[in-house]
Each structure stands twice: as C-alpha cells, then as structure tokens.
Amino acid sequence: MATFATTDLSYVDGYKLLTGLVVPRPIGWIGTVDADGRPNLAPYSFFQAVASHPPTVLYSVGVNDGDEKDSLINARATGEFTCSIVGMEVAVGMNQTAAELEHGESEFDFAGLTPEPSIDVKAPRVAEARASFECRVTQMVELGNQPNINVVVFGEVVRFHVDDEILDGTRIDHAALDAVGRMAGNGYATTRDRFELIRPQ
C-alpha cells in the first residue's frame, strides 16, 4: 500500500488524492448577493451538512493569493446565502455556473437559470432546483497559511424549500430528487444506486 506524508506532497497532488478518495461529494449550489443586490451563483463540492440542531451546513472557498470569490465576499458582507440542491435535471446548468466571470456578472444569466426570491434572506435561490435552503452565516473559519487559504463558511438553515413531488411529510423521495455528487476531475455521480443496512441495536 502506498503511503504519502502530506508535507511531501505538492498542493496539486494533495488535492488529487483528497478529492479522488472522498467521493461522491454533495454539491452546494451557493447563491449570494453583493452589497448592491447583484446575484451570484457558484457550485461547491467542499460542502456538507454538519449539524441538525440547529440545522447547519458549510461550504469551503479557496482563496489564492488573496483573490476572494464572490461567494465569500458576498456572504461576509451580507451574512446570508442560499444553497440549492443539484439534481440531474440541472447538472448542466450547475456546471455552467462554475465559469470564471467578472465580479458582479450574473451566473444566473450566463447559465440561463432563474433567480427565485427567498423569504428570509436576500440571496436568491435557483428556481429550477427541486430543493433549496435559506441560510444565515454563523461563523467563518480560515484554514491554511497565507497567501493560499480556505475559508469555511458555516450557515444556519432558517428555511427549507422542497418541491411537493419529492416530499412525503418531511421524508425525501431520493429517486425523484435524483441528486448529483462530485467525483474527481470532470467526474460526477448520481444517487440512483442505493442499498439499505439495518443499524445494529
């Protein structure tokens, strides 16, 4: 079995090993607005649900040579964001929103997506997504050393939006949700193949 000390790895090699092994990763499709109310939308596969009480999610933003992405700048300025869940029906649109656009340019427009107004936060959601969360930032944690760091944005979910067709009470029909996960490189996976294991008593 090969073994690698992280101190001996380049940034790229460490990234390849981590993202190749931690798979599939859920995708947080993060919506924000800037101080002037201009919307931004970007997918993050360093995303996860991390607490249920209060319901809390996080996404991690890479900052290279001090160049911050709009998803971080806007969340810091407004204290809010949304997270739309990526289903197979919007996977191509999600990929389009990963394009490097100028600050303030709308990924919604670029990808042909509809910004849906939220109720409790100013950041829009993706109207075409079958589920989304409205979130308020609770903390931001910097990891790494300048000038290349990651900033982990924690947000408390203050409202869920779920398409009636995928909902049974508060249970989700995962076949209908048809969520997409990120593998490595250009690879993605769906959640169509599933199995059950009964937890031991």
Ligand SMILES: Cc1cc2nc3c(=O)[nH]c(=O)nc-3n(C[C@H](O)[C@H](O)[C@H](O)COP(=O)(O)O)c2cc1C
Contents of the next structure:
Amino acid sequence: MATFATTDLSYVDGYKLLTGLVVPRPIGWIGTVDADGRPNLAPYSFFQAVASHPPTVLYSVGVNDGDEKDSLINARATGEFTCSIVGMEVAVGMNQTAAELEHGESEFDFAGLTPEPSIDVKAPRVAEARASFECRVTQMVELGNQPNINVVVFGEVVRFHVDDEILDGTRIDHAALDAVGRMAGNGYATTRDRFELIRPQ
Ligand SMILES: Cc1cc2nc3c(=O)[nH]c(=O)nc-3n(C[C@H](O)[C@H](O)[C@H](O)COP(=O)(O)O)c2cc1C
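Mind giving me the form predicted together with the ligand, seeing as the form predicted alone was just shown?
Full assembly next; the chain just shown is listed first.
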C-alpha cells in the first residue's frame, strides 16, 4: 500500500488524494448577493450538513494568493447565503455556474437559471432546484497557511424550501430528489443505487 506524508506532498497532490478519496461529496449550490444586491451563484463540494440543532451547513472556499471568490466576499459582506440542492436535472446548469465571471456578473444569467427570491435572506435561490435552504452566517474559520488557505463558512439554516412533489411530511423522496454528488475533477455520481442497513439494537 502506498503511503504519503502530507509534508512531502505538493498542494495539488494533497488536494487530489483528499478529493479523490472522500467521495462522493454533496454539492452546495451557494447563492449570495454582493453589497450592492447583485446576485451570485457557484457550486461548492467542500460542503456538508454539520449539525441538526440548529440545522447548520458549511462550505469551504479555497483562497489562493489572497484571491477571494465571490461566494466568500458576499457572505462576509451580507452575513447570508442560500444553498440549493443539485438534482440530476440541473447538473449541467450547476457546472455552468462554476465559470469564473467578473465580480457582480450573475451566474444565474450566464447559466440560464432563474433567481428565486428568498423570504428571510436577500440572497436568491435556484428556482429550478427541487430544494434549497436560506442561511445566516454564524462563523467563518480560516484553515491552513498562506498562500493557499481555505475559509470555511458556517451557516444556520433559517428556512427550508422543498418541492411538494418530493415531500411526504418532512421525509424526502430520494428517487425524486435525484441528488448528484461530486467525485474527483469532472466526475459526478448519482444517488440512484441505494440500499438499507438495519442498525443493531
Ligand atoms: C462541482 C464543483 C464543486 C466545487 N467545489 C468547490 C469548493 O468546495 N471550494 C472552492 O473553493 N471551489 C469549488 N469549486 C470551484 C468554484 O465553483 C469556482 O471557483 C467558482 O467560480 C467560484 O465562484 P464564485 O467566485 O462566484 O464564488 C467547485 C466547482 C465545481 C464545478
């Protein structure tokens, strides 16, 4: 079995090993607005649900040589973001929104997606997604050392939006949600092959 001490690895190789092995990763499709109210949308697969009470999610933004991405700049400026869930029917659109546009240029327009106004936060959601969350930033944690750091943005979910068609009470129909996850690089996985395990008493 090969073994790698992290100290011997380049930044890129460490990234490849980590993201190649922690799979599939859920994708948070992060909606924000800038200080002037202009919308922004981008996918983040360093994304996870990390607490249920209060419901909390996080996404982690790579910052190389101090070059901050809009999803970080905007969340810091407004203290808010949304997170839409990526189903198979919007996977291609999600990928489009990873384009690096000028600050203030909308990925919603670029990808032909509809910004759905939120209720409790200013950031819009993706109308075409079957579920989305409205979130308030609770903390930001800086990881690593310059020049390649990550800033982890924690957000408390203040509102859930779920398409009636995929909902039974508060249970989700996963076949209908049809969520996709990220493998490495340009690779993705569906959630179409599922199984159950009964926990021991
Ligand atoms: C599926 C997918 C997942 C991504 N995950 C991340 C991530 O976790 N962290 C990150 O910094 N960039 C990630 N990216 C790249 C960003 O989406 C990309 O840099 C984008 O342009 C950032 O947009 P923004 O400046 O509007 O925030 C990902 C791209 C894709 C396609």
